[in-house]
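Take a look at this single chain in structure tokens; it is the form predicted alone.
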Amino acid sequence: MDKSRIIVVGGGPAGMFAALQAATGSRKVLLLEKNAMLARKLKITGGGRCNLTNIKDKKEHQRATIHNPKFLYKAFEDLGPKDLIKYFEDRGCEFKLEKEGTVFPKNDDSSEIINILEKDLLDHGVDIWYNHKVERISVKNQKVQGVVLTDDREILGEAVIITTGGASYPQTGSTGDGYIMAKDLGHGIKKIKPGLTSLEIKESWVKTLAGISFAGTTVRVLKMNKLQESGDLLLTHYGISGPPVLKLSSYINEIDLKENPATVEIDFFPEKDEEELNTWFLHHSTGKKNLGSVLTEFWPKKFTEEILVFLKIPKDRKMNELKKKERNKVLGALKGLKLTVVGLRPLKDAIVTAGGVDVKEVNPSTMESKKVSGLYFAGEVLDLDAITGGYNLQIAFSTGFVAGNAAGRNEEQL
């Protein structure tokens, strides 16, 4: 076996781009994938539509990164969102922009992205071995020698790039293998937690309303520096979900919720202030309609019935009999319904993994380990994660690009 080859462990977006960039310099590259196909997680991302990146500039991508954004400065300089889009456009992919700068293939099919990458791998002569799982990295005198497979075969190589992903969606093959390999070589692993996941709520009445959604809400986390996100909210059998909840979860995961439950506040009508809503109530206060039926202008009927029970206000209370204290309770719920967060959904259900290989032990200019020469990391295996909107995939592609270029030591670029 050729010791001069570069070995990439993991065939997700970071691994494929690392292999492509390493092979651009005419290096021999072996891509090892433990599944029977490449990019299983990429295939389902964005509901199968693949939110490839975000059109916002590199600074916005750093701002969208929750953990260790400064580490990504060089990676985004080398391969920013426009560079990534151009790469695929040059190979025939058409894109469309959606809300908040998100970028999707025009045909809403992640397979187009994967097919382009697979073809490019073959065109660059990358050797792909499917159904081959790496057990450990072979190292001698703090220098990479290659990898050892689960069947005890040793594959020699002068550089190894670990792109095994995180530990979310384990059914796609992301089972935390890279953390074990890195830890065995002396790397620190920042605590692994779910990122971009739904929230479990204490209030039982909310869980009886699974499936009800609300457009254009603002969700705030109290006592967390006015942290808030806006978007559509979904009630579930365990609590709440939706884009604003997913984004906030990656900040809430810093809290020990068992010891200190967090409180979120939901503003159902952020475009209206309390004075406007109060005026609306006063305008209807002379009528003989039931409060419950009037509130269906704001909330779905079933939700209205349950929240009035929660607020201890009879749903058949006539508007002209509504007490000021009761009106204030309803106004408070419309503009700031408070719910208690007692947990996050499990890591297996999270979109990304927070935590991972400590980036302080990795060179941000090359993605090479500071502990083992010839060892590189890229993608979700690193302690890097961002909010939703295409930012996490950009991190994977950018870090894979840098690692592959450095490992291949080539001047050419894709």
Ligand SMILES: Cc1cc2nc3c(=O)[nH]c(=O)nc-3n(C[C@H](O)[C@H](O)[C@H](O)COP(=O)(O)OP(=O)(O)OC[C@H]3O[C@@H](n4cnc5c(N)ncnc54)[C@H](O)[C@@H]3O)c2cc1C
Contents of the next structure:
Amino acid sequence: MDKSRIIVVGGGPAGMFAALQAATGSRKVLLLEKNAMLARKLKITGGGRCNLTNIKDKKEHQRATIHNPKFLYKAFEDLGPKDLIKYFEDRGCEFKLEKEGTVFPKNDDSSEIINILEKDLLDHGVDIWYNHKVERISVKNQKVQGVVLTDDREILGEAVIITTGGASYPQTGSTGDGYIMAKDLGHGIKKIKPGLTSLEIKESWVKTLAGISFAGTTVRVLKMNKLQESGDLLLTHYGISGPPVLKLSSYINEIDLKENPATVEIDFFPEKDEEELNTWFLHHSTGKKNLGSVLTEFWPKKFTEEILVFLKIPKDRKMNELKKKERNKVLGALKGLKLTVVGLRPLKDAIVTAGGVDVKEVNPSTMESKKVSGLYFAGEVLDLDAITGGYNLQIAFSTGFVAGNAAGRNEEQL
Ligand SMILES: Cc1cc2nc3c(=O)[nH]c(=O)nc-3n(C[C@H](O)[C@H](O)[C@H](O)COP(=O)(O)OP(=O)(O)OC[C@H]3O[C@@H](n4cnc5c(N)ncnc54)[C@H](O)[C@@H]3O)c2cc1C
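Moving from the form predicted alone to the form predicted in complex with the ligand:
To see the whole picture, the full complex is given below, headed by that same chain.
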């Protein structure tokens, strides 16, 4: 057995980039992946299209990071979004920009990203062992010795990089193994919670309208320091989803919602102020049309019918008979429908895992453990998570790059 090799545990984006960077030096690199293929989660990112990164600058990437953005300063300096794009462009991938700075492969296919990485791993002589699950890390006198597989085989190595990901979407292989390995070695683990997930709502009428969506809404969380996000909203059989909801969930997950339900306020027309809507209403108030049919200019028919039941206003109320109090109720719902958040969707359905290995015990310049020499972490296993927009993959690639480089002690860069 070659003791001088570097072992990478987990073949997701962080692990593949760590292995590649470690292999640019003279060390042998072994990548252990428990699945029969690499990057199962990466394959389904961005709905199979892979939102690789975000074109915005490094500062914006830090701002988009919810937990421990400062920890990422050096990692983004070493491998920023432009460096990541260039890496793939140099290997033939073409990209396109979409809304809010999101970057996707031009062919809308995440496989292109994976194929480039797999080919590069082979070109760099990285040994990849599929269907090999690591059980624990072997350590002697606070120094890494290697890893132990589930069949009790010990593989020796000079350095081990843990890139096992989080605990969401466990069917992809990310089942939180790295947290157990790190905890066994004395590392603190910040509480694991769902991040970027949908919200469960108390109001049952909303859940009967699953599938209805609204473009360009603003969703605010009351009493949470003006927390708000904009984008398309989707009603589901448990509550609400869509980009603004996913983003907000990563902040709401700090609250014990069972004890203290949160209130969200949906503004269906953020670009129209109340005066504008009021004028529109007054303009239509003289007609004999039903309120229900007039409102379908704003909301889908089924939603209009249900919301009028909720507001206790008959849908066949004639516009010229609409009371001021009723008009104000409708205006209030258009600009700020209040819903009660009673829970988050479970971790298994979350896009990312919030929490993880405490970054205070990891050196941000090398990703090396401050507790065990020769042990490194990268990617979602660390207590790092960001909002949607390509920021989470950038974290995985950047931290993987730093860890691989430090473990391989390379002068040379990719
Ligand atoms: C549906 C979905 C869509 C997403 N879309 C985007 C997007 O478009 N843009 C974006 O930026 N982010 C997106 N994300 C988040 C992003 O995919 C993750 O943040 C990222 O994959 C984390 O990378 P990682 O390498 O740290 O971990 P992972 O990608 O989770 O990889 C970990 C790997 O380690 C392996 N492993 C685990 N335990 C062991 C073990 N004991 N032994 C051996 N191998 C092991 C796993 O099988 C897995 O292959 C999405 C996530 C989901 C679920």
